[in-house]
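Take a look at this single chain, the form predicted on its own, given in structure tokens.
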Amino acid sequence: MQNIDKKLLFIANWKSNKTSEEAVSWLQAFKKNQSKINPENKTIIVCPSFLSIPAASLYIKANNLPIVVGAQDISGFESGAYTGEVSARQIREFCEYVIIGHSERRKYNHENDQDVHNKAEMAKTRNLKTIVCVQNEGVLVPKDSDFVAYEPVFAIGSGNADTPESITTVFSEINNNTGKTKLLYGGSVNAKNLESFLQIPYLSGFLIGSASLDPDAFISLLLKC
């Protein structure tokens, strides 16, 4: 299956990095290089921390940047007495996408498959597009997920990405198990290895962590296709 003729998602997951001021500085650097980027074959999504989302969203709209804002997480509850939670209704004010079930959420916040399912259901109540992360082909995926992101734990932040051959196998198994065809890869994606992934069947884009923190490094990825 050939995927390079359709729009690929490039998702910048900034994790717990950047203040609002730093987020705007990143976007200013992006703007300076915007003319180099072809927006016709890619969807660029930036996922700041909750506190930086409003500032990023306002700057993107004011400068008409070809960037969509996403959230890194979402509450599994509706609005109400849930201290510290950010609801789908609140997120939808600024965002179109949301990451759910990232391995770091599963590890540090002990999220399980039921939590992921609940969050995906809440996202759908506000028409948020969901990016559900899985660490292997056996992880359960909510039925209404828009995208499934395969992120092997050993590759996250290590500089050692999975191989195209292994990703191809995992994608095939995910497709067999779920019927999903919009699959993403995340885990040490960089400008040197990105092109080797472009021919993988079902590939719909990339979930990018470390390489998205530097605007120049992220732009170098965007210029690869």
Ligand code: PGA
The other form holds:
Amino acid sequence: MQNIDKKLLFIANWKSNKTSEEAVSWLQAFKKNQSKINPENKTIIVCPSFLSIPAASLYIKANNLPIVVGAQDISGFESGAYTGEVSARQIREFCEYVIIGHSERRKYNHENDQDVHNKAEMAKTRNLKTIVCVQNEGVLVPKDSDFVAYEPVFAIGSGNADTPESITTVFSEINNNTGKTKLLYGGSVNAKNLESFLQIPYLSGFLIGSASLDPDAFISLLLKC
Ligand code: PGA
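Starting from the form predicted on its own, produce the coordinates for the form predicted together with 2-phosphoglycolic acid (PGA).
And the full complex, kicking off with our chain again.
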């Protein structure tokens, strides 16, 4: 299966970086260069911290930028008495997408497969598109996932991306195990290596951490496709 005529997802995962003001500055810089970008073949998704989501979303709307907003996490519970949680209903106010089960949440917040399942289920109740992260082909994928992101832990933030050959093998196993066809890769993706991934079967886009923090670095990556 080749990736012809497919809109690729470019997901900027800002993690625990940027204040609202810094998020808006990033968007201002993006706006200056947006005419260079071809929006026809890609969906650009920015995932700020929860607190920066409203400011980013308002700026994007006011300036009609070709960007949609996503959240980095979601509560596995309904709205209600769950102190500190952000529910699907609250996220849906501003976002179309949500990342679930990132390895950093599994590691630092001890999220397990059941949590990931609950979060995906909650996201679907509000029609949020789900990006479920798996660290290898053996990790459980909830049936409610729209996109499955393969992100090997060794590649995250290391500057040492997985190889196209290895990603091809893992994608094929994920497809065999789950039937899912919209697969993303994440882990040290940047403007230099992006093109090497473009022909991987089932590739539907990228999760980009470090190379999304600087607007110029992110734009130079978007210009590769
Ligand atoms: P990285 O992060 O691009 O900095 O490796 C990717 C991710 O964690 O989603």
